[in-house]
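One chain is shown next in structure tokens, namely the form predicted on its own.
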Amino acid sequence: MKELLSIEGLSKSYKSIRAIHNLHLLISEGQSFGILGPNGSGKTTTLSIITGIIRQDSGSFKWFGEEPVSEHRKSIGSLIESPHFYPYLNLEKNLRIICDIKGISYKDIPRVLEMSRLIQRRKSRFSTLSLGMKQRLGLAAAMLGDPQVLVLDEPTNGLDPEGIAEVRELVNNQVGIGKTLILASHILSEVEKICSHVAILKKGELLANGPVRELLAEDEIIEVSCRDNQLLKRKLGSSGLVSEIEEENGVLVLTLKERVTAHEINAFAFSCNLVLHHMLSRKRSLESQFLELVKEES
């Protein structure tokens, strides 16, 4: 895949607060890329730098393999933090101002209002919109000019379930027609439902980076016990069947390696002359894995 955005050693501090530190990322064309992390992890700072809102202290980034120039802005639609519009102007007039800033024709306004399901409210003042509608108008503004890339910062933040579903549908439609998406969120389920790739940040540093299906895959976990749990633990530890073994309340909790089944664990124990008298299968939730990644060091 062709490189779209490369970030090399990006750092930014606000006085004594380190927002991001030595961040390296590579995003390819056509990816739906999530930047996931709790509040204060540096997500908004990262997006603000790559969209030219603020300047980094050190490091660099390139769009489309080139040093950032103003011409790139026509190919990038962004919504950073909350959308900002004039409350006393209607939707159409607010979007005309965005068109003037971007240097594009007003002819694209009906298209983005239709896509965001706001065409019937085009003559309504911004102040009369619900929170979900305001967020959809922000997305409409980002889509003006049919940009190749959408950079969105917490687009569902503060919305009710209906508003979240509407925004998610709109974003997924853009991904479906081949747009590159860079999405910052602290909500694990949103990244899982929208993104193909994810970078996980904590306190401005990159913890993990890769395909969602690999980083946030639901591991199968097996609880087992037998007459000699310590012997079983030693045998399983060298079996190549498990990636992790923990002891909880008199049972062994096994995280299975990919494609290993509970049946294979049972057969292995039997081959070691150990008969399992307890076996329970469960899934490790995506949320628990995310919390493990970002939890404080003990």
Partner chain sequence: MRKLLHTEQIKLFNYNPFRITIALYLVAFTLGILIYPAIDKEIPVISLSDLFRFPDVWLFLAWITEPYNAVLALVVIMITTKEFSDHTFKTQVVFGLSRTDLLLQKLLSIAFLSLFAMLLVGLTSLALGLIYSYKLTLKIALENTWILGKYLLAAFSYMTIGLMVALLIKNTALSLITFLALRVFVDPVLWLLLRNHEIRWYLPFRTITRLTPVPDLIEIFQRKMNSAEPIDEATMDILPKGLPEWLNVLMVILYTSLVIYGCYRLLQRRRFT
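Pass me the form predicted in complex with the partner chain as well; I've looked at the form predicted on its own already.
Here you get just the chain by itself.
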């Protein structure tokens, strides 16, 4: 796959606050890439740098394998943090300005207004829109000219549940037709539903980076106990079936290796002459995994 965006050693501080530190990322064409992290982890800062709004302190990035120039941004649809338009101009005129900047025809305006269900309000001034409508206009502007790449920073911010579902569907459709998506979010389920790849940020540092299904895969976790837990623990530890064993109130909590089933554990224990008198499957939610990942070393 062709490389779309490569970020190398990017750092940015605001006075004493370190917003991002030595960030490396590689995003390929056609990927739907999530940037996941809690509030203040540097998602917006990263997207602001790659869209030219702020300058990095050090490090570099390349769009389409080239040194970044403003021309690149004309073929990228972005919505960074909250959308900002001329408050005294109506929606149509605001979008005309964007068309002029991107060098595309005004003919695309009705399509994106339709898509964001703002067509009835096209003559309203931007300042008269509700928060959710402004957000939708931001998305409409990002879609102008049907760009191959979308960079969206928390696009569902301020939307009602129906709006959130709509936006997710819209974004999913774009991904479906082969567009590249870079999506920043602090909501795990959003990234999980939309993205194929994810980078997890915390305090400006990259914690993990890879395909969603590997990184956020649901581990199989089971609780077991028998008459001699210590013996079982030792035996399991050298069995190669589990990746982690913890003791919790008299039971062993096992994290199973991939494709290992609870049945196999039971059979293994039996082969060691240990009869399990307690066995409970305990699926760890993604949310708690994410929280754990982010909590580590804090």
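Here, rigid core means the biggest group of C-alpha atoms that superpose within 1.5 Å across both forms. The model shown is predicted, which means the values in this text are computed figures rather than measured ones. Numbering follows the first chain given and starts at 1.
- Listed options 173, 146, 115, 246 include one hinge residue for the rigid-part rotation between these two forms, namely 146.
- Here the chain acts as two rigid units, and between these two forms the smaller unit rotates by 13°.
- In the core-aligned comparison between these two forms, the Cα atom of residue 125 sits 3.9 Å away from its counterpart.
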